[in-house]
Structures are given as structure tokens and as C-alpha cells.
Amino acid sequence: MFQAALKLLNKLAEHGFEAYVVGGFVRDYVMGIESNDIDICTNAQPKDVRSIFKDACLPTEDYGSITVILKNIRFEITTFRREYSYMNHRKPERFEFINDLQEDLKRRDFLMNTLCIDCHGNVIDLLHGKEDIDHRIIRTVGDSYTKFSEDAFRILRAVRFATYLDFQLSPEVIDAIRKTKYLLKDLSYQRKREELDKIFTSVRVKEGIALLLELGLEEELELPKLKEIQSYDDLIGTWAQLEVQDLYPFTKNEKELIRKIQEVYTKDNLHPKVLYMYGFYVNSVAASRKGISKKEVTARYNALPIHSRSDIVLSGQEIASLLNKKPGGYLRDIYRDLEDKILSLELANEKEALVQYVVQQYRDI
């Protein structure tokens, strides 16, 4: 992936471009960490880079980017700009194209990103972000208190960048982020909710979870259970502690798993009828809350005789010709007798039992 980046800085600069590659690909890259997400910026304007790359599309060209495809490997190509004014605490009114790559570097939003490599592989750094990679901490580009004015999601990436990479806030960046937290409530549950989802899946999960109530951002997300939270090995078992399935965006089959996750934490997620009917996965969540070990689990749902009704091998077809009958609502009843008894190992699931039983239990039906 690296090397089409180049290719495609070469192909810029043959033009008589200027063209780097910016952002986190640079930091993780400098740091050793591998990455897929690849940002270039340019004195290229659009109508530019659509004259060298006749594929370019222009999803957002009125903020002066403009989409390439490489290699089948899909690039973000930004022009050198200067931004004014933010709407909503979250984009710029206006902007201007410039030819200045380290005006550009300006209005980023921490100076770890701020690091860019040229067509010839080599580092950039004009705004010494790599002191900051060293020393391991996050600082703004400017002035923290108007970096998260102007933008309120910043203070979500400070926390996820926290996270991810171990690395400490500034003390100019924390105070900042306690007197502007109150704008995250204009930003979008979506927009929240892809941050979150960063922070929850991190393998410093518990460091992330700290760092947000430290920094008294439960209030301002409403999330007011943050602090409750029991166990962080399943992003939708957090969100489910979290219970605010009503208020952030999940889609039909991840509210279907909250519910059902929140409904059998009140349950015995080792009783065979509880397995069963809730499956393994939604169990495992709920138990890992309770400190009962998913090996406990899986092997308490291992040793289930059956684990859908298709297992029982009695058809319901079957079942009516035993009994001289038409298949029907009955046969619904007759099933959950069945699961019962099979589970509670009453009843072995095997056909001569299965046949024995109904025909005793069903002939009058």
C-alpha cells in the first residue's frame, strides 16, 4: 500500500505537484505500527488531479478533496488549504486553496499528525510533531481551547489516540477538553457512537473507560452507567451495560442482541433451558459479566443434547402421521414439550423414545 502511495506522489510531482502523504499512516509508520489508512495532500487543486487521474471522482470536491484509485487501493487527496470559521462546532464555513504545505499543517488537529512523507519516502516534519511521538503525548496544533471549539470531535479522537496508542494528554489539552466537553452534545450519536466504538475495542479498553470519566465526559455523552461498566471483551456486551440502545444509532439485529443480552443477565447462563434459548453467544456475554469463564460456558453449551429445534429428530411431519392428523398449530406445543424433556434429559433424542413419548403423551390430542 505504501508504495502506490508513492507511485501516486510520483505521479503528482511528474505534473510539477507538490504531494505527501499525511496524518496517523505517517505517525503509526514512524512509530513501526502497521496501517491501511493512507491520507495524501497536495498543491494540486481538484481540477488537477481529475486532469492526471482520468478515474477520480469527486465526492467532496467543495472541500477540495477528491478520491483516486490506485492499485485497487482507494486514496483521499486533499489541496493545501487555509479554513475559516466552524459551523456547529464541527466544519469549516469557508475555506481557500493555498501553496503552502506548512499553512496547511496549521489546521490540523494534533501535532503527531502533522508528520508527512514525499515522494521519496522521506519524513517531513515541519511543525516537530515527532518530538510529541517521542515523548509520547498528545498536544494541539495551537491553541487546544480554540482546536476543540472549532471542532468538538477532536476531543473524542484525543481520548481514542489516548487509548489506542498509550499516550498521555497534555495538561493544556485537558483543560481545554473540560471547558469545551459541553459542545460533544451538538455533534451527531453517530459520529459518537464510530468514536466509542474505537475506544471499546481497544486492548486498552479500561484505560480509555478511565480516561473519558476522568475527564467527566459521561455527562456530555450521556452515558451515565460508564462507570458500572463489569466487563469490556464484547463491543455490543459494553454497549448493553451501557443501556442506551434508544438513544445512540444501532441497527435492528444489534438492538435484538442488547435486548436479549440485558434480559438474560438476570438469568443462570449455565442451566441448559437458558443456553438453549438464548444461544451461546448472548450467555457468554452476559456470564463474562458475572465473572463466569466463556470455557465454563462453551462447555456447558457443548454438552447440550440439542441446540435448535432442528436437532429433535422426530420431523413434524412425523409427529401428525403418528398421531392420524393434519400438521398445525398443535405441533408447536408438541415441540416445546419435547425441547423440555430432552433438555432436562427426562427424554433421550432419539427417534424410538421420541415416537414412544408422543404416541403415550399426544394419541388423544
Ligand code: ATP
Given for the second form:
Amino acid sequence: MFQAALKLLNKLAEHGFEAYVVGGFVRDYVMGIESNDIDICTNAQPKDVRSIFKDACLPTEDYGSITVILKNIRFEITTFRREYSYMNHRKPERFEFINDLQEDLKRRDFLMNTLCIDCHGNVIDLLHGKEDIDHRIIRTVGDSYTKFSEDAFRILRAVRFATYLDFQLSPEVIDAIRKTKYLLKDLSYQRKREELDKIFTSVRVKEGIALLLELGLEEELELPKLKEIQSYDDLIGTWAQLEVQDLYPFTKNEKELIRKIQEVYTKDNLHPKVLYMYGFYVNSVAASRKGISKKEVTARYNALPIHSRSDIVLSGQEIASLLNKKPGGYLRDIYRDLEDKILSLELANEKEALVQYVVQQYRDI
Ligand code: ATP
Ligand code: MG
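Please give the other form, namely the form predicted together with this ligand, since only the form predicted on its own has been shown so far.
So here's everything in the complex, that chain up top.
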């Protein structure tokens, strides 16, 4: 990936442009962590970038950066810029392209995110971000209060990075977050969810949630149940415990899972009928919250005599002909009864036993 990035920088250099890898990739690189997306900053204008990389460019997004895909690697190429007056504490109202790396670095969020790699592979550290990485500390580029007031998403980014990298927030950052956290209320739930998802899927999720609570962000994020979370091993399971499916955006499928997890939490997750009816996933998620191991749920689930109706060895057609009837709605009731009897081990899922039971029980319907 590093080589691919240098190649891209050199291609821009061949056309007379200055370009650097910047941000998360460099931060992770100096820490020895692999990262997936590569951010590039350059003095080339978007139109120049588009003409150099033609077919590899994705359609432009509104923020003016261009995504180039080369050999399956995603490069986000952004022209050096200065930003002015922030609207809604989110996107800058206006920005201007500039020709100065140092100026571009000043608009960025945290010092650790200002390291660059040039086209020769050298790390360039104009704002001394490496020191912060070495000290595992998150400090803003310039005044923290201003940075968070300009863009309150930086608050969640700070928590996310502290969680994922196991870094400390500087005292100034903590203080500024406490003063600006009220701005989180106005941010889009979609973006808030994206940041929270990253915290909730981190291996250090527990510490991440503790930090959100320590900073008192649960109120602004409208997550009153945040301090009651009991299990962290599944993203949707975490959201299910937060009970905010009507506030934050979720897909239809996610909402359905959340509803089921919440419903099945009130039941015995090792009971055969509950396992059969709700399936393995929602039961294991709900069980984990009660301290029941996934292993135990797996064992119980695997031991079920049937896992779905299609596992019953007697077909609808066969039942109908046993009873000399045309297939119809009555089959549903018979199947329900068979499922019940098989799951409670009163009846074996074997043809002979099922035939005998059906004939005896239903011949007069
Ligand atoms: P990762 O990609 O691992 O999530 P990252 O630091 O690369 O982390 P990106 O969202 O890819 O984060 O942004 C790339 C760079 O752009 C950041 O490192 C930072 O320098 C700058 N940046 C991103 N978002 C903001 C923001 N809201 N305010 C200021 N600078 C930002
Ligand atoms: Mg990045």
C-alpha cells in the first residue's frame, strides 16, 4: 500500500504538483498499524486530479475531494485549502484552494493527524504531530474550544481515536469538549451513528463507552441507557440495549433484529422453543447480556432436533394424503403441533413416529 501511495504521489509530481499522504494512514504507519484508506493532500486542483487519473476517479462529492481507486486501494485526494466560517457547526461555509501545505495542515483536527509522507517516502512533520503520537496524546491543531465549536463532529472523532488507538485526550481537549458538547445535539443522527458505530465495534469498546460517559456525552447524544450497557460484543446488540431505534437511523433489517433481540431478552435463551423460534443470532446476543456464553447457546442450539420446519421429515403432501385431504390451511396447525412435540422431545423426528402420530391425532379433522 505504501508503494502504491508513493507511485500516486510521483505521478502527481511528474505533472508538476506537490502531493503528500496525510492523516490517518501516516499516523497509523508510524505506529506500525495497517490502515485501509489513504488520504492525499496536494496543490493540484480537482480538475487537474481528474485529468491525471481519468477513469480511476469516482464521481465527485460535494466537499471537493476526489476519490481515486487504483489497484483496489482507495485514495481520497483533497486540494490544499483554507476554510472559513462554519455553518451549523459542521461543514465550512466557504473554502479556498491554497498552495501551502502548512496552511492546509492548520485546518485539520488533531496534531497526530497532520503528519505527511512525501513522494520519496519521507515523513514530514511540520506541526510536530509525531510527539503526540509518541506520548499517545490527542491535542487539537490550535485552540481546542475553537476547533470543536467549528465542527462538533471532532468531539466524536476525538473519542473514537482515543478508543481505537488507546490514546489520552489532553486536558485542554477534555475541557473544550465539556464546553462544546451541547453542539452534538444539532448534528445529523446518521453521522453520529457512523462515529458511534466505530466506537462500538472497536476492541476497546468498553473503554470508549466509559470515555463517552466520563465526558458526559450521553445526554447530548440522547443515549440515556449508555451507562446500563451490559454486553459489547455485537454492534446491533449494543444498539438494542440503547433503545434508540426510533431516534437514530437503522435499516429495516437492523430495526427488525433490534426488536427481536429486545423481545427475546425477556425469555429463556436456552429454551428449545425460544431458540427454534428466534434463531441462534438474536438469542446469543440477548444471552450474552445475561452472562450466558455463546458457547453454551451454540451447544443448545446445535442440539435442537430440528432448526426449521423444513427439517421435519414429513412433507405437507404426505400429511394430506395420510388424511385423505387436499393440502390446505390446516397443515399449518399440524406443523405447529409437530414442531412443539418434536422440540419438547415428546415425538421423534422420524417418519414412522410422525405418521403414526398424525393419523392418530388428526384422522377426524
Ligand atoms: P481514519 O481514516 O482512520 O478514520 P483519519 O484521520 O484518516 O482516520 P479521515 O476521516 O480519513 O480520518 O480524514 C483524513 C484527515 O482529514 C484526518 O486525518 C484529518 O487530518 C482531516 N480531517 C478529517 N475530518 C476532519 C474534521 N472534521 N476536521 C478537521 N480535519 C479533519
Ligand atoms: Mg483516513
